[in-house]
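Single chain ahead, by itself, as C-alpha cells, in the form predicted alone.
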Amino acid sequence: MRKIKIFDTTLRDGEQAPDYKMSKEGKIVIAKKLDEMRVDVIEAGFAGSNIKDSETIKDIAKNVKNTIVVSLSRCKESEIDVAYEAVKDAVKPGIHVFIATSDIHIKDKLHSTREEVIEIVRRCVSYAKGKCEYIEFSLEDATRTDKDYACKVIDTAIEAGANVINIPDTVGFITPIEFTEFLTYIKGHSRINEVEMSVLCHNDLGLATSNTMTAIRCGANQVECTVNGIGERAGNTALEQVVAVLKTRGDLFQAYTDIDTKKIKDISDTVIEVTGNPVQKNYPVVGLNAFRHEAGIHQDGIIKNPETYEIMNPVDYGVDVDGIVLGIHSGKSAFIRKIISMGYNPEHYDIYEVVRLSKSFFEENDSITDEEFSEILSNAQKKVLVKA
C-alpha cells in the first residue's frame, strides 16, 4: 500500500469559479480544517493576483500547523517574490509555478515559442528554487501537449529543482485510456519518476475522478482536488471522491491516503457556507441522499443488512443521517420500522393498510410528519373483538 497525497486547490482553484468568492475569515476557517484533516498541501491562493489575496495567504500560513502551505505563481520572477512573501511563515512554505506548454496555449496566449517556454521554466524554477525547499512545477494544459515536447520541459524543470510535476488536465479534454497512454509514455521517457508525480483533472466532460483514479494506476502519488468538486468551469477532481474511492477500493489501487475521513462532511459542509453554494442531492459521499433510500426494495436490503445497498458506511465520513425516508416508493418493512422508533407496537396496526394510507398521502405530499403518520396509524388499528 502506497501513500497518495492529498493536495488541496479549494482555496485558489475553488474559488476562482463564478459566485465562489469567499471571506478572508471564511478562508482561514476552511485552511485550518483541512490541516485538521490531515490534507498534505494547501494551495492557499494566488499571491501574485491582488493584494487582497496575498495578504490572506499570509494569514493562512500563520494559522496552519502541520500542512505544506503553498502560493500559485507564474513563471515571472517578480511573482514569484510575491508567492515566497506569502508563504514563508509557514511552517512547511512552497511555491507552486506554472506556464502553458501545449502549442495552441504558447502560440495563441502566450504568443512565445517552444524554446523559449523551455527557458522560462529552466530560468524560473530555479529561480523560485531559491527561496525555498518545496517547489511545484505544472505544465498548464499538459494533456494537449505534445509528449516528447512535455518530456523536455518535464526534465527542464526537474533539473531546476522541481520536487513535484503536476500533470493538469486543464480543460477536462482527455480520457482514461488516452491519459494512461500518455502517462506511461512520461514516465518512460522523462525523468519524473526521480520526483513526485501529481495530477489535476478538470470535470468539463465529467470524468475528473475516473481520469485521477487512472493516474494513481500509473503512478501518480499526489492529486490535486477541491471540497465538493467547485472549480472553474465544471469544476475540479472532488477531494471527497479520491478519498472514498481510495478508502472503499484500496484493495485494487494498492493506495491509501491521510485524510481523517470523519471529517469530509463538516469540511464540505463549512465549503458550503463559506461560499453559498450547496452541492446536489444525488452528490456523491456528502450530498443529501449519498445514503437515503426511499424505494422498498432498497429498504428491506437496508434493513436486514445495510451493506445490500451501502458500499460505503456513513458514519466513516462525518454522516449522521437516518437512512430510511419514507415514500410513495416504499414498501412494508420500512413503515415497521417507523411505527417501532416512535415507540408502537407494529402488531397493533393493519400493515397493509398503514401502506396504503400512506401511499396515498404520498400523492399529494413529499414528505410526512410524525403528527401526519400517527393520525394514520390512528386510521389503521387493528380492530378488537371484545366477547360479550
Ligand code: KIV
Given for the second form:
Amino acid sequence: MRKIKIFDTTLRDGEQAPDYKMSKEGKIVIAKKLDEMRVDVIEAGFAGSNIKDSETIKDIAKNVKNTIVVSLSRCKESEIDVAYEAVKDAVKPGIHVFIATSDIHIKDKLHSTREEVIEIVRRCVSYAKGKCEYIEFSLEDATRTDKDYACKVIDTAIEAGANVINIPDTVGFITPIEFTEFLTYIKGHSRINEVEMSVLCHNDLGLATSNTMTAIRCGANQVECTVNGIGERAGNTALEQVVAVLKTRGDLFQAYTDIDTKKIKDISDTVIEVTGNPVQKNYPVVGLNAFRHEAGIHQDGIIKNPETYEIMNPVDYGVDVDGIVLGIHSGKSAFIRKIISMGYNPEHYDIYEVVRLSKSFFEENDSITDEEFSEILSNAQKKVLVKA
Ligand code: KIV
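Having seen the form predicted alone, I'd like the form predicted in complex with this ligand now, please.
First the chain shown before, then all remaining chains and molecules of the complex.
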C-alpha cells in the first residue's frame, strides 16, 4: 500500500472563488483543523496577492503544529521573498512556485516564449530553493501543454531544486483516458520519478475526482484538493471524495491517506460556516442526504443490513444522522421502526392503515412530527375483540 499525500488548498484556490471570502480568524480555525486531521500540506494563501493574505499566512504558520505550510508564488523573485517571509515561522515551511507552460498561456497571457519560460523556471526555482528547503513547482495549464515541452520544464525545475512537481489540470479540460496518456508519457520521458508527483484537478467537466484517482493509478503520490471541492469556477477535487475513495476502494488503488476521516464532517461544516456557502444535499460524503433514505425498498434493506445500500459507514466520516427518513415513498419497515422508536408496540396497530394514512399525510407535507405521527397511530389502532 502506498501513502498518498493530501495537499489542501481550501485557503488559497478555495478562497479564490467569487463569494468565498474567508476571515483571518476563520482561516486559522480551518488551518488548525486541517493540521489535526493530518493533512500533509496546507496551502495557506498567496502571500504576494495582497497584504491580508500574507498576514494571515504568517498567523497560520505560527499556529500549525505538524503540517507543511506553503504559500503560492508566481515566478518572480520579489514575490518569492514575500512568500518566504509569510511561511518562514512555520514548523515546516514551503514555497509553491508556478508558471504557465501551455502555448496559449505563454503567448497570450505571459507574452513570452517557451525558451524564456524555461529560463524563468531555472532562475526562480533555484532562487526559492536558496531560501527554503521545501519547494513545489507547478506547470500551470499543464494538461494543455505540449508533452515534450512539459518534460523539459519538469527537468529544469528538478535540476533547480524542486522537491515536488505538480501537474495541474488548470481549466478542467482533460479526461481520465488522456490524463493516463499524458502522465505515462512524462513519467517515461522526464526525471519526475526522482521527486514527488502531484496533481491538481479542476472540476469544469465534473471529472476532477476521476482525474485525480486516475493520476493516483499512474503513480502520483500527492493530490491537491479542497474541503467541499470549493475553488475557481466549478471548483477543485474534493478532499472528502478522494479520501473516501481511498478508504472504500484502497484495495483497487493499493493506496491510503493519513487523514483522520472522523473529522471530515466537522471540517466540511466549518468551511460552510466560514465561507457562508452550503453544499448541496446530494453531495458525496458530507451532503445532508449522503446517508439518508426515504424509499421503502432501500429503507427495508438498510434496516436489515446497512451494507445493502451504504458502501460507507457514516460514523467513519463523523456523520451523525438518522438514515431512515419517513416520507411518501417510505414503506412498512420504516413505519414499524418509527413506532418502536417512539416506545409503542407495532402489534397494536394495523400497519397497512398506518402506511395508508401516512402516505396521504405526505401528499400535503414534507415531514412529520412525533405528535402528527401519534395522531395517525391513534387512528390506526387495532380493534380489541372482546369475547361474549
Ligand atoms: O489551477 C492551477 O493551475 C493552479 C496553479 C496556480 C497551481 O491553481
